[in-house]
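One chain comes next, on its own, written out as structure tokens in the form predicted on its own.
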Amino acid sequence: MSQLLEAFRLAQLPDAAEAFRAEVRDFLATNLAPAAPAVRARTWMGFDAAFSRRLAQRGWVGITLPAAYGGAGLDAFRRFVLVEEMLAAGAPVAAHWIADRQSGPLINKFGTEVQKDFYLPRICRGEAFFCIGMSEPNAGSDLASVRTRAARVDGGWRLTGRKIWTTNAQRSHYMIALVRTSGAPEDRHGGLSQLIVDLSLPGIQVRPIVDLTGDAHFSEVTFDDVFLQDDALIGDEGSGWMQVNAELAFERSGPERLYSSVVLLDTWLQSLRKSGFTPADAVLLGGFTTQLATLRSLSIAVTTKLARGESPVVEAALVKDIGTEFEQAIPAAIEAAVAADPARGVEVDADLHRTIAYLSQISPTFSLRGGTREILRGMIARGLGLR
């Protein structure tokens, strides 16, 4: 236990990153259209290609990618600030989210020069949106059990199988899919590779899945004998498991694992300022603030490791597990606080109730996306030497 805890060294955002915060706020003040809290609460599930392209024109899509490929060449700390400010404002970031956070850095690290020259400038211009194909039917987020298979053929690959719970596949241009290129599911981590799949190819069917809120940001994707060129393979054949784990450290440790309910928290705070605080409200708000400050420090500690080129997979799993538990607790706690004094709640505003309703319905997914709680706790247990 002590070894894992020692990995979280208290770190601060550098002065340059804090100075960057003012630029981001100026951009959002100019480019983010006013929206109701229930709309802003969708933030990193909110898909707005036009907003993403304005962000790209400012140079902030592919913010950590090299300038040679059109990126801003900035560090992970400034990306942390950019993400933190956009989520706090409720900006609709879903269109470029996966490409900026994972696909671009993955291609930059493991891709060939041809792949970098093709994909990275398009990502940085906001012209190439990506999704990630990991979870599968009957396997969930147990990625070592994937059954989607790519077989070597003359000139490329033949891809067959299904992915599910793929975020925004119906709106993306490309998927980076984890597939089996050799062996069997019983081989677990062996025989897995990553392929870049053009989602416009024949043989691909994308079926959106409507959730409880009426939104459809998840999809099921079916591959029916899809032909991919040789250069679809990214990295080395059979190295997919190692590459995915490096990618997941980016996915599981950022502010998005803490801030999914922050628009509701802010909306409730504004309502309390109008209607007045009860002692119970103050205790609850103080608890949220304390937890958020602590979790933010943990997230910055992991960002510091990523900036040093490390791959803090276990630390990132811990941040996601605790962070999503916090995000899920906020809607239920605020709903209970409002319900404790229903007369005052009616007076507050309808926006607050709509935002509570949205997040109460969607928050159970917070601990599913990016790896379920069971998967994460298994990783943490292994990191502690308990498995």
Second form
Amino acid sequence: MSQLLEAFRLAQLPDAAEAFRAEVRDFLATNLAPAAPAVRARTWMGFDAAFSRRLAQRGWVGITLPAAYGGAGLDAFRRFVLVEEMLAAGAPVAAHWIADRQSGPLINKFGTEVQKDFYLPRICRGEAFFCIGMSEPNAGSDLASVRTRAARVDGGWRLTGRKIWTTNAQRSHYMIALVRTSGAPEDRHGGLSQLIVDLSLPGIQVRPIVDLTGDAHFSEVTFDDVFLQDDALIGDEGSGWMQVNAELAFERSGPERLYSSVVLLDTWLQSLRKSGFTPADAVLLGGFTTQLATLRSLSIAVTTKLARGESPVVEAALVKDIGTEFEQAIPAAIEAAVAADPARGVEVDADLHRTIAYLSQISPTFSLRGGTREILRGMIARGLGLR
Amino acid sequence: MFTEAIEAILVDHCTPAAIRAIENGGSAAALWGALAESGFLELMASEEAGGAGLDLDAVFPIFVAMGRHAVPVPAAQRIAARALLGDVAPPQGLLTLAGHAQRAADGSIGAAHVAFGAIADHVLANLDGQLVLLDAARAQRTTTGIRGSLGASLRWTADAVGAPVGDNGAQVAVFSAALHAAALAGAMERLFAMTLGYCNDRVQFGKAIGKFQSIQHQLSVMAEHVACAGVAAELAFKAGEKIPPLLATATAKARTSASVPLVASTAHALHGAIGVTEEFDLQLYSRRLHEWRMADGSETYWNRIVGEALLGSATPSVLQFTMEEIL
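Could you drop in the structure for the form predicted in complex with its partner chain? We only have the form predicted on its own so far.
The next block holds the full complex; its first chain is the one shown before.
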């Protein structure tokens, strides 16, 4: 058997992580305001700074960061439980999400003491929201071709260029941007670096982009000769590509790659209990349940590797690719099931219909963000030794 | 350690040639004898009964190995029978399982599509919830007529049915589904390894076909479905348990069966015409994938059981139900 497949053996969450689940449920029961399913379905795209600050007060933003910086210092298993419970409940987690998952761990790993002392406590208090500047108008999946450039000047950098599809840039305090600090796009991975950009600086323009559901979560960010201090550089100059890939392992391995449509699944379950169901409905619902149990087990296998300090980049790509397929299949199948018989009943479940519509419309993004299917399948092929 | 030892026996005695011979009506005595002598068929018997007293978690790799080697005798069924029978000693000879035997109006007993029904000496069956041991020699056997298949439908006259040996007949259907889930996971592992190897060796347009992106992506998706099958099968084989629990088994059988169409069709598509030839070993596994998907109920059957259990429960969320009832 290939080494890659051997990684996927059944693993359990440790008892301590399961015990932590009760604390998370208690917190959500008191701090999560009731909301319509179509609102809860937005969960990790739902931005609510007040909720994120309450979570921070409970000590759960910067959940894996060291206590010395105000982090919770919890392991990957407890992070899994926290994320799983929040997504299943449809909590609006977008405000602190990126900082908690990626930017904080990145700064902790590659940052200087000064950078850690400055940013990490702010992240943990829910005062510093981050976005990630990777894609550009002509650099999507081909990330190595970024053209945004930071030129060395006396005492710092001059930043010029444009980022796009940046999630929540208009509501974030900082961006960690992948930019070219030397060479040309033809140099590919060489000459790329990561800079922390204070989005309140002069010369930065953020234009929110409205999506087909009416939300504006991503945006276009223009840098017009923006001056950044020396210490904007995070990690080593020229190591941006390596650092970005380490960061994407965090982004791809979590339960958020399975749970984006579970609010709809639960809403449909309630509707079937209330209005009755056909055998075909039971087969479909059972199929999603057996698939969820399976994918969750795969995700826990990856989490077990993260908890051991490994970097399961290829395993995470595998879980993300099939996990997002599951997330996308749910609204597609439920819209077919709900409209299977136009003569059946006259009672309209408006909440159910709105939730189906929201997820059907937005679900194409599930397999775009954090790496498209094609990129992920290429990574899996490399892991299988084919490239 | 058990797995290595049983792998060694299977490598020696369960060669592709031996599989073909048994499928073509040859004697299964040599292979069965080797397995019986090794003691592996008694792994789940209690230590007092001369077994190893192993739980499901410990024997899971052996059930997977049965699929990986396309074992053409009911060894997995016989290991399971030891757990199902408790203190009752199973009879000598090839013993298989029938999860859904039914009594007809004339009093006769029928069991449709029994795995290894064509070559079994005994059948441990579920008859209206009772556990019954039936002598296959007394049955009227109707083979499937499918080339290479060892399955058959069996029918006994009323007087061929003795007293029940237990009231846990319903467990036969569940255990049989669980062992087919494990066998599916093992066969898919093998099919994937064969396909990956073939794509690295086969040269077209001047390079190994595995260097083409379209082939790579098909193999990546195949790997995803094989990984799902492997972890799903394991769900049924809980530590500390002797009998697979219903809903975990439903998940295992549903999810492994659901992987079959993609895994089998990708393996064949990438092998080209040679994959469907008799002489090439791929067919030993891909034929079994389709047979085992249907054995003891496909994903349609098991997903419905899970769906109805969820709908009938008071659990507010699919995730919570999954954690409490399946995992």
